[in-house]
Structure formats: structure tokens, C-alpha cells
Amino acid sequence: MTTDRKHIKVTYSSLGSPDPLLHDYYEEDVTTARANLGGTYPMYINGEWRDGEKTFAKYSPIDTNLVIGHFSHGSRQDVDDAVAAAKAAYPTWRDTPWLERLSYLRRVADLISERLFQMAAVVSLEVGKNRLEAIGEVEETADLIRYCIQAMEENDGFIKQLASETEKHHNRSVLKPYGVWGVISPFNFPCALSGGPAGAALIAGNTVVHKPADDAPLTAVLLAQCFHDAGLPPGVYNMVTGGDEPGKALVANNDIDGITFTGSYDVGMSILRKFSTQTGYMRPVIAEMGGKNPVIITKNANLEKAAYGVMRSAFGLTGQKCSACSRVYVDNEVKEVFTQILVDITEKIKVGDPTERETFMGPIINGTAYRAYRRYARELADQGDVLTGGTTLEIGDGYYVAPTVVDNLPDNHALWTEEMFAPIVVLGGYDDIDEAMKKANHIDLGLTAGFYSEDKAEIDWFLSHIEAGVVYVNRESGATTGAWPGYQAFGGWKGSTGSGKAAGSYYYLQQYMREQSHTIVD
């Protein structure tokens, strides 16, 4: 059945109908997972496995009596030796021939990809991603990884002949890694947030210290040791478990030569002050730091497919997604249509268990963001029509929360601003397009956006007007999400981002090196 599994290959677009086997395999590794959860696990440092000197339990969203696992909670001594034995081993990774550091990358992602549906599984239970989303998920970190490896190829390892004053002179530029790199990644992509950019980290030259969420430390054990298993050399890959004091100690470090964050907007700013030059000069950050997403639709409009779109971006994870939708706004004409249509929808969706097959949306993914939630329902009550959910769901003892649609909400309330990572759409109407567009652009962040218009004049102005990174028009799938590397390109304009470069795109892996120019005379 191992060697069956390999012939699956899975996108988001070929989980739009999956293969029956997917789920045969999927059902098989959680069964198997659910049996094994609850067990101690170590950091990954210099490639040993390394036990801290205290320990935090991991709960499942799913149920709060689930124990996922007791987890090492690392020192600023753990990260301060992982970033020592990174620093040593850099010089030999980087003089690694490019082509062998490739060999051991592409072990890592067929690692992956082999260990798809068990890492699935524990994403699932880990975080409450729906089990479609989480397969997802993890083969998109493999192709993450993929993807950068071929923009090495392609780019002959990033030495570019330039021109020449005469024939004894050889001009060339050089992209060169930076030294080493920490990684620090969120909960709700726990795989591909972290695979992807330490993948990029260490295809680029750089060696790598990764610090997960704390709420999916099961998720980047189990990538460490595809990275264990693909035989690099101690030092290489690093990784430290543990709350905001590794993250913290990490940033702190000036050994830690660049850094990548994906977080809020408030981390990722700070981190963009303290760490870009605390050393007295810059060091790159690649941050992206979350959106609030706006759709606009016209009168012009396929409104079911706009309806289902917004649907799907709006409540998939829960709305823990930098690039879910979160605001919409609908012209006057269509919009009562449109609302009774998205209403409708969403009350069909299945909460509840993420690994049961007919579920689309699972538990938020712990007690605060609970209490958030309960918090954002009751101020949009107090000042808005809650028009479905905006309630908590009773369902065993997880954190269950209803998907929720907003409308008539003042203009002036912070949460058409505010992002809010819970499932909570808001609807606003508009007789004037232009003034949709200038709502949609108001605000700092600039992610991702989404459009719904038949008419191509108004699909070329969206496109001329919109202030954000990844947009997508007439997507019946997602709205505002749902990016593939080498597909969409993803990455946020203004305070989404930390440089307006996005991931899985043809800028992304030149980020991780620095140029050299060299001048040669015969």
C-alpha cells in the first residue's frame, strides 16, 4: 500500500475531486496517529535530538482532554547552541556544490510527500484543519520545496555572466548565501510555513534554526525528521520547540545572519525594528504579517459563484488565514440576492471533528482565540446584524465556534479593520464603485483580494486599481486564497510584507542570497 500511495499526486486543484484512495489512506494514518498521540519529543539540534530541561503539553482543539504530546520547552541556551552548531557547520553547506545541497533537499521533499497522509493526519489533529485542506497543506510543502529547487536549476545556480571591457575581462555576478537563518512559522500553516522557507533557506547555501508555533510542535517534529532522515550534516537543520522565549532568543541572536516570519502584524514589525539592525547594519527579514482581506463584487456578477467564493475563503480553517476573506463589499442592486445566497450556504456547513470526512470547518485552534471570538460576536451584535452564527457550538469539549455573517456594520468599526483569524465575514453595500475601491484600499494591509464581475472592463480596472499581492477574479474555490507554488504567487503589499516579494513565485528564493560581483583579468 506504501508504494500505491506514491501514484497519488495531490494539488489544491486535484482535491477539488480527490481520489477515493486519499481518503482510504488518510483514515488509515489517523486511526494510527490517534493511537500514538501523547508521547515526549525532543529538539533537533546538530542533528541529535535533544530533551529541554522543562516541558509543555499540547491539547488538541479538536477535544481539550486530547493530549497531542509533552514537548521540550527550549532555553535561550537551546537556541543559542542551535545557532552556534549552524554557524559552524555554514561554511562546509556552503561550499557545498549547489547541485549536491539540491540531492539532499529533493530527499526532504520526497520524505514528505512519502509521509504525506500520516503528517496530514497530525496536522489535523494538531491545528483542526479539515483533512482536505491539511493534505493539502503538507504536499504543498514539498512543492514549495520543489519549486525552489527548480528556480536553482534554472538559474544555473544564480551565476550570471555580465559584460566585458575586452577579452581578458571576465565580469560575473554571484549570489551567495547569507549565513545562518532562522525561521519562525505559525500554527495555521504549521508544514508549509515551515518547510518552505527553511527548504529555501538551505537550497539557497544557508544553514537554519526553525522555531515552530507552539500550538503545532507535533507538525515540525515530524518535518525535522524528514530532514533527520534525508541524511544532512549535523548543524544544518536546527529546530527549537517552545513558547515566545525561543522565538525571542532567536531574534535576539546576532549570529542569526537573516530571518523569516509569518505572523501578525505587531511581531512582525517588531521584529523588522529590532532584529533588521541591531547589529549596526541591515539584515534581511523576510516577513509576511497578515491581512484583512477585501472582496468586491458588482451588479455584473455570477453571484453564486461570488457566493461560494467568499464562502469558502471566509470559513476555511476557520478564518485562520492571512488571506481569508474577512470584509465584502456588494453593490446595492444585487446585494440582498447575493447576502440571502451566502447566508444560505453557510448554514449548510459541517462543523465539528476535521478528520471526519463531511467536515469543512473545524474547531478555532485554542482558548484565547475562543474567547476572541465570543468577543468579536458580541460587539458585532451590539452595533451590527449577525445574520448567522455568531455563537459558540457545543460539540464534545472542543473549541467550536459558528461560521458568521455580518451586515449593516458603521463604517467606522474596528473590525473592518482589524483582523480578526476567526470565521467572521463582513458585508457592506455600495452604489458607488469607486468608493468600494477606496474602502477596499484604506486600510495598511495589503494581501489578498478577490473580484466578481463579468464584464472584462471592470475585471481590467479591479486589476489596475486593487492594493494587494495575490488577487484573484471570478475564483468559485476561494476568494482570496488558495495559492500553489508556481501557480500564484504569494506574497502582500504595504504592512503585509516585510520585503514585496512573495513566496513560490520567481523572486522568492534570491532572497535568501546576496550578490557578489566578480572581476576577473587574464
Given for the second form:
Amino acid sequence: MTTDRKHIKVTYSSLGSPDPLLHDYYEEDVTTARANLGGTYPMYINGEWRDGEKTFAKYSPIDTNLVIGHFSHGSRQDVDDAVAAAKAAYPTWRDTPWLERLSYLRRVADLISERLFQMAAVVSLEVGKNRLEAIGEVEETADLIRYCIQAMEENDGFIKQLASETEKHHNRSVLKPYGVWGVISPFNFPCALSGGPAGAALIAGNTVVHKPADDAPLTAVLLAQCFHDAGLPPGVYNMVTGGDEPGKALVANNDIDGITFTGSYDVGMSILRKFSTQTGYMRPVIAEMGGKNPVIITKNANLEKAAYGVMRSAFGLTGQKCSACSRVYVDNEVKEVFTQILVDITEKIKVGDPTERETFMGPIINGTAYRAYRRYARELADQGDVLTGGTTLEIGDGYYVAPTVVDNLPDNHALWTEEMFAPIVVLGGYDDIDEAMKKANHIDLGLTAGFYSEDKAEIDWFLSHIEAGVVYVNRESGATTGAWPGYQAFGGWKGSTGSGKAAGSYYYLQQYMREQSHTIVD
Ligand code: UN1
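Let's see the other form, the form predicted in complex with 2-aminohexanedioic acid (UN1), since the form predicted alone is already up.
Zooming out: every chain and molecule, the one shown earlier first.
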């Protein structure tokens, strides 16, 4: 690796016209990462690297012959040891002055930024994310941590003086950590949705046990290395890889005081239920549980802008973002023109190896998702019209599928409401805009939503009626995706969330703390 690299500050917006050096750095690190694939990697428990008794192999979705590495299959004992280590480390970490905690976490964020391209290369190889999105995600992780650092500073450690009854009374409100915090993260944002919540929990004074997704264990190891190299005391951050077992063991462990889960609605709801009944009192659950995100396009929209926004959000990361756009309601007066533009630009998408500069869409994550895509494509072709896509693609031995646009699907079809996590978008025409809004809102999920209209009154109407946590109007770079910490608060409504508070927002960090009121009388 070149040692004297120029610092390039990345956000999803700066990636629109990136510094050419960014490509050089990324390519250099992809070459190195490819050459080093296939190693055996441990877990991180109590400040030590521990090999599990069993291992599992992780293959790349880009080419199923490519072994990313062999990873520890964490057992219940490993999880219980990690929780015990976190519990033992908690009192000292809690009592560490918050400014000192911030300097540890600032080091973690800086290490992530320093290793930006190295980690992004692994994200691409491991989950099939294209280069710009992978680079963006890794830097987003550092920024999620920095955002929480800033929140802690701006709020002076969340110690607030309150009014006093008399001169002798000294009252204040203090936010304090809970204890041991579990983080269960998904494959699609393996860095941001691990480092973001773990960073917040640690800044707040909790200790952490992290269980990453089976499909993204190497990113988790690299992240654990950042926590380790930042010099965090043993037990403060722990990471256990493996299948379902360590995740279940984490949820079953009553020494976990709070948990952040990002993943499916069904798993999120089951964690929520267990957490509220397993112990004598409720414990906090921060959950982000998916979306079925709608876009409404009126006859007053700039259709070109709308088509690009929908295309980017429906097919970015192969449709596997919780924030992906999967339903579009478009005024029948402009539907034909809009559909034509969308189909044209969809057919120009370059699908292939995500580490290649021109590739927009990499493979789908694994064999199960690949087979599910085929099943969805069949069902959609049976009942609706597949305007483009609907097929798997023969590109080497990878899990490649075509971006798919579907029209004329009956209103009562299950795939109008089921989250597919695949590059499939379904179009519906409307004559009455109130009907379109009803359809957009009628499901249990409410994560993101988009709107296209150049009419100010229509925009106000949309903003006051839509039931979603993250909404975008006339955004060409993404109709429903691409929130950045500090720019967009990212969190859902209804079944998409547990708390109604978003990540990368003013209100996020407070969720990792509980309030204590102090009254001291002279
Ligand atoms: C997710 O898809 O699980 O706004 C999170 C976005 C990303 C976050 C997506 N920042 O698309």
C-alpha cells in the first residue's frame, strides 16, 4: 500500500464526481485484498483474538469459487464469555470520564478513515457492493461515530442543570449508560450498521458484544481490529462470529442490558418480544426492521429526475437496502413516458464484478437470495408484466441477476407488500392521488419514501400525509436511499422501527442512556 496517500473526504454526495485518486487507492487495495483471501480469522473476546472450536467458510457472491476466509463458529459459551467480559469491563468504562471515552472513539473513527480503501475493498468482495457505495459506507461508519462524539460534546456529556426549589437545592438530570449492549448487524451495511451502533453504545458508556452477519464476517474482523488498535481496554468491545447460534445466545443472555438489531421485521419483532418477557423488567431494543418503500410521481414531476432517482434506489446494492425503492405509484397521465425512461436506463445498467469501475450493480448476496429472486421473477411474470429483467445472468460463477421492472401486478398481489430484498421494482398507475397515498401508507412498514412533483402545494401535501421516517422530494441521486449522518436522520416509522428515533440524528445517542435525576440539598 502507498504510505503517503492524500486524504480524500468522502460522503455519498462527493461520490457523484469523485477524486480520481480514490479509484487508484481502491484498486490498489482490492488487488492486495484479493491476494490475501482465504485466511482463518478469530473472534475478539476480552481484548484477545480467540479461535472458535468450529469454523465456517465464507464465499464471495462475485465468484462462488472465491473463499473470503474461514471464520469462527462462535458457540453459546463464546457468547457467554464475551458478555461476561463486557460485564466485568463495564464499571470502569462507565466511570471513565466521558471526554476520555470520546478520545478512544475518535481514534476508532480515524483508524476506519485511514483504512477506508482496505475496508471498502473487503466490503465489495464480501457482499458484492460496488466500489463507490463500499467506499461511502466505510466512511459513513466513521462519520456515524463522529456524529455521536459531537452529540456528546454539544450536550456536555448530557448533564443538565435543572431549576431549584430553593438556594439549598441543587438539581440536575444526568443520562447514564445501561450496561452491556448487544449489537446484531446485517450483511448489507456490514460496516456502518455495526460500527455505528457499537460506537454510540460505547460513547454512551456501555460495553458491547457484537454479532455480525454470517455473510460479512471479514468486515467485522477488520472493524474489531480498529477497536483493538484504538487501545480500548479489554472487554469493552467484543465480537463473536457464527451462524444463528451466537445471535440466539446473545438474545437469550439476561446480562445484556440493551440491544440494537438491524434486519428483518420477523427477527426484530421476536427479539422485542423476548426482551420484554425474559427478565423482570423491560430492556431497551433499538430496531431497524426493513422497508417496502414507495415513491409517488405526479403529473407535475420532472420525469427524467424521477426515473433516475427510482432506478438508483431500486437497483443500488442490487436492491438489498432496507431503504430500497420497491413500489412506484405514478399518475396515469405520465405513466407511459416515465416507464419508458425507467426501462431504458435500467437496461443500460452495468451488472458485474462490483470492484470494476463501471459496474453499478454487483451480485445478489447468496444462493438463498438468488433462488428467491428466481421465484419472485416467476410469480411476477405469472400475474404481471415483466418489462425488463426477471432473469438470472451468467457472469462467471457469481450470483448475478438482472434489474427488474414490473407493471400491471394485481393490487392484491402479495409482492406489493412483501419485502423482497432483490433488484425488483413494481409500478402502479393512479388517477386519484389520494388513492396513491393510501396505497403508499397502507402497509405496516414505513422506513423511507420518495416524491416527485414541481408543484409546491403537492409537495406540502405529500410531506403532511406520508407515513415514513425518511422522506425525499425530487432527489435524482436516490428516490429513497442514501442518507448520510448529520444530513439525513435515518430511521423508520411503524413496523420499520422500535423507537421512532433515527440514526445520525440529534436523538440517536440518548437511546443508549437512561435518565437519573439528582437532587442534592445543602
Ligand atoms: C439499510 O438499508 O439497512 O440511506 C440502511 C441509506 C443508507 C442506510 C441504509 N444510509 O440508504
